[in-house]
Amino acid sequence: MSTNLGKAHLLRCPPGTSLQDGGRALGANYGIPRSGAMDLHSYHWANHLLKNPSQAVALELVQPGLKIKFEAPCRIALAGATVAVTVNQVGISNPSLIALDTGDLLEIGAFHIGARLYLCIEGGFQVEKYLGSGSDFVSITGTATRATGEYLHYLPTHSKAVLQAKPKWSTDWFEPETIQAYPGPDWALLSADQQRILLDQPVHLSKLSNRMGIQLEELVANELDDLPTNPVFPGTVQLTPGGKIIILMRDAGVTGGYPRILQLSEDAQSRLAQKKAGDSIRFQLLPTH
């Protein structure tokens, strides 16, 4: 890395913290997941505030406890979950856009609303990109998450920037239960009763969820015959032989053999990414024309 880059020292890095961008557009033909930010809506909004390029690399946090020291001036933007934020142990009431100076200490505390926070920095964190992306994935970047003690590099500003405006971030868009989805390729294979179960009652997120997929607690009886392996994408909803419902997310593989009963829109994937284990959702079927 260039000596002209600023350094951000991860003094404390909570589990599950990773570097993410918009994801890889290449590599699916080799079985490589797209990866990228689980909540693209929040990721893009924070980068927009900083006038960053579309693939600027950001930190994705899923737990409180981040403690990061910046060794050169910079500007950052936060979006996604509503969290407690301090700079040099002073609380920030509207932390959507923050100017930081040399030696400033940023801490991320409790998550109040939502499940994922995006910390974007002006110019993006500077990392080597593979297949057009700097998103962490263990078989591509050598690590799936970041660790305490690491340094992240960025493009410093010449001095602490003066902010002329402080945009207000709202979580209203992801708080409702409704998750919109299109009928999947295998939706018509389900009986009317199975379809009704999926659409007429709330379902709940299981603790057995990660960046590969989110599993639901409720079961749906499944007596469908085995299907050949077919392409799948982030947002594909699969029904396993045991009746489990799994919603594939950004680190999921590119093929699967379970029935593909629904396909979440990109906006719905972002909404889902902000739900926590135990939260309820309701699928709303969208027309295909």
Given for the second form:
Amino acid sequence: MSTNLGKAHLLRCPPGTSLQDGGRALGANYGIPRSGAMDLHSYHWANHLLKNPSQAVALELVQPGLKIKFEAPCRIALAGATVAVTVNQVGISNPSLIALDTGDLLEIGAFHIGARLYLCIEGGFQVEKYLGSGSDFVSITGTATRATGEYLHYLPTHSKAVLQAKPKWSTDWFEPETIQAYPGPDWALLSADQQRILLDQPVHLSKLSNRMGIQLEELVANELDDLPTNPVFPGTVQLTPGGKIIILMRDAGVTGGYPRILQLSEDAQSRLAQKKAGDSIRFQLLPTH
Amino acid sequence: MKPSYQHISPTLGELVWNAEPTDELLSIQFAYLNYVQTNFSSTILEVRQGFTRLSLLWKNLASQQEFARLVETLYLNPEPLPEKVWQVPVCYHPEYGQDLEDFVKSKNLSVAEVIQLHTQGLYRIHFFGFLPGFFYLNGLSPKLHLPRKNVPALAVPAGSVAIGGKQTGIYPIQSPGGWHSIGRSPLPFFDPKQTPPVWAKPGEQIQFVSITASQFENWKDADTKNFLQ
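Please show me the structure of the same protein in the form predicted in complex with its partner chain, now that we have looked at it in the form predicted alone.
In what comes next, the whole complex appears, and the chain from above leads the way.
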């Protein structure tokens, strides 16, 4: 790394914090998951505020407790969950876009609404890209998450950053229960009863959820055999032989052998990424085309 | 072997073959894969292969609809499959195949018979999936089919050669896994520092070659080079 880069010191890095961008679209031919921000909507919004290039690398946070010291001036943008933010221990009422100076200490406290926060920095965090992406994935970047004590690198702004715009972030878009989905390739294999169970009642996110997938609490009795292994994508909903419903997320493998019963819309994937264990969702079927 | 086209979302759809995965089907899939990549390169974002599907991710609905119309009248000749056969050394020993002894008992075969059956076949690589660098291989002898384990192992070492259901495969990296490990190969199967990160391509074939525990233990980079020519 060039010595002209600014450094951000992770004085405290909560578990699950990772670097993410739009993902590794070219990896699937080698079995490499897409990865990238779980909530792309928020990721893109924060990058847009900073006029960042596409694929700018951001921090994805899933827990409070981040303490990060910036050793050169920069602009950052936050989007996703609403959280308590302080700079040098002073609360920031609208933390969408923040200018930071040398030595400034940023702290992220409680998550109020939502499950994932995106911390984007002007120009993006500078990391080695692999197959067009800097997203953390253990077998590609050697680590799945970032750790306390690490430094992240960025392109510093030359003078103290000044901000004109005062954008306001709203979480209205992800708060409703509705999760829109298209019928998956194997939807027609389900009985009318199975389809009804999935559509007529709210279902709940279980604690078994991570960047690979989100398992629901409810079971759908299922007699379907495994199918030949075929492609799956982020947002593919699988039904296992045990009746578990698993919604595949960004780090899921690129193929699977369970029936693929639904395919979430792009927007629904971002909404779902902001839901927590125990939250209810309601699938709404969209026409295929 | 003419596929149908199934829309999934406005930008995602797939070519569907309701047939068993075979060399013949793979040749047809390659024909469609090449056709799409050659003629739709400006509107297709990704083509992803499975045993009986080709999934197509489009930039927009219009390009997907155009392709869906066109495919109804499209007739393509099968692409010839590559002739390359990769030899993959495997140490079939309980030390390296944690489930070898249980597998042998379940199948009522001797270790020698399992080795003989597993090494005599040629396995066609259909695509990569499940894990980075994991080959989906076709061609396992029905005498070696065994349903996956009820309780997956938490950590299957990289290089493990395993059987799950009607398939055999190699774990390219350490991972949890539900297949029965019957041996281990000393070759590397996935290296993100290399471009491409894998050394074989879909359509090529794999042949397993039995090696001894002492050969495995004394394996050198030069031996890897000999195998991966």
